[in-house]
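What follows is a single chain, given as structure tokens, in the form predicted alone.
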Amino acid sequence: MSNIPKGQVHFLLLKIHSLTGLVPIGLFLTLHLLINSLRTVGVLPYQWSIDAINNLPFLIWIEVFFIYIPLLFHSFMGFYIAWSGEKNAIRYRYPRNWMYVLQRLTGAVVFVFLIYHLGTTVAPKLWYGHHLFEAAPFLIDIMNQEFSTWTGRIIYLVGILSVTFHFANGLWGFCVSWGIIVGPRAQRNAGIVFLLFGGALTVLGVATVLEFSLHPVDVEPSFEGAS
């Protein structure tokens, strides 16, 4: 069996770092921002969710699966794509070359902002041990401390418009890249439908903010035992 051309890999890799920022990447970010935004609603639609969420069987292993590797991958890839990539947005200041530029600027900044996010809420969680806590409770202290400072509320507000202008950038780079949308016209209406999908992305993400911040309620564990 003759190798695989050099050529051939990297282009089966740029495919693969795009569909990862699709599925699972994407739609986790998509349902993420949702079921956050539950906070907005009510206190108890939100514990519920995560309390549901985080006492599925085998999540330790589907978050690593379809989150973390993923993840990993994607932003790996990001960065050598950015590194190897040609820098011309100065000298050829074209609307989406800028696009490109800031596609990159984002996601270095999305991959700091996941390192604080991860570290303030899932790491404390392996730390102490699943079996000690409710989810919900924890989590909605974490949040309400995030929130009552300037600097929490600015880490997660330039987070939540990163992720969202990368994201939504990134659909309409995925698909082009992959001959979804074909010519000038249908290329122009694509960037204004993804526009306006990462605006409600970040108007959910941005209200979710405002209700830890201007209104912060603690919780109750809702079984015997949990800290």
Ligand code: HEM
Given for the second form:
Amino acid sequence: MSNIPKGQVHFLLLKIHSLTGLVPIGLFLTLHLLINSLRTVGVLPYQWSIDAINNLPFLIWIEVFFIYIPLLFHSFMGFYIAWSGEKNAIRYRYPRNWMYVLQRLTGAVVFVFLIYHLGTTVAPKLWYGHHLFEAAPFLIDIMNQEFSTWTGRIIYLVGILSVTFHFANGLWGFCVSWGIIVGPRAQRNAGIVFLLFGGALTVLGVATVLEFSLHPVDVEPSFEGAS
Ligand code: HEM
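Could you drop in the structure for the form predicted in complex with the named molecule? We only have the form predicted alone so far.
Below is the whole assembly, all chains and molecules, this chain first.
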């Protein structure tokens, strides 16, 4: 490591930061919003999806290595970039620079949202030891309570809007910085595609919030005593 020039380490860290935003974090987010939106189909499909996840072998290790470590790396590296970077938008009044400012801002909002979100879902689940088939009724009960207040709904709507913007705009930045989209026309067209993709993810998230808020339903464990 000591033989590698400092500039190359910095470059490598930036590339890993960019890559982790796409895989595994972006992939997880897309699946997470899709799976949660099963709630709009009915409470049972949603419960079964939580059952399936919570009955995976080595779940905690899958979560640590594929979600929490990449998420922590991406967040702290993101804060470092935002803190050490140029404040372009103040110097050049150009829409892309404003997008970059929004990218940093939404990153910080998502980080705070995640502390709240994990603190009210995964943390109590682990703390009270609700594993396997006991996890779904416990988590669905928490969701019903959170979405019963305007504060809860607004926190989730802000979290969802921030994360879908951050991900869609981040995908555009990823494609530009990795040389996937080069010319101005390709970049404009890709911008439209990612806007539509971000919009679709937002619709999934907002529909889930609406469904939980309008039709809260309690559930029993799918298999009594199976845990
Ligand atoms: C309608 C919106 C959402 C709902 C209903 C929801 C629901 C849940 C639930 C129930 C869990 C616990 C899963 C379990 O332990 O089995 C969870 C975990 C998680 N959520 Fe969300 N979520 C929503 C939005 C988001 C957003 C916008 C993000 C990204 C910023 C996010 C990121 C996470 C992460 C990282 C975990 C931990 C995953 C794990 O440890 O398996 N969620 N969510």
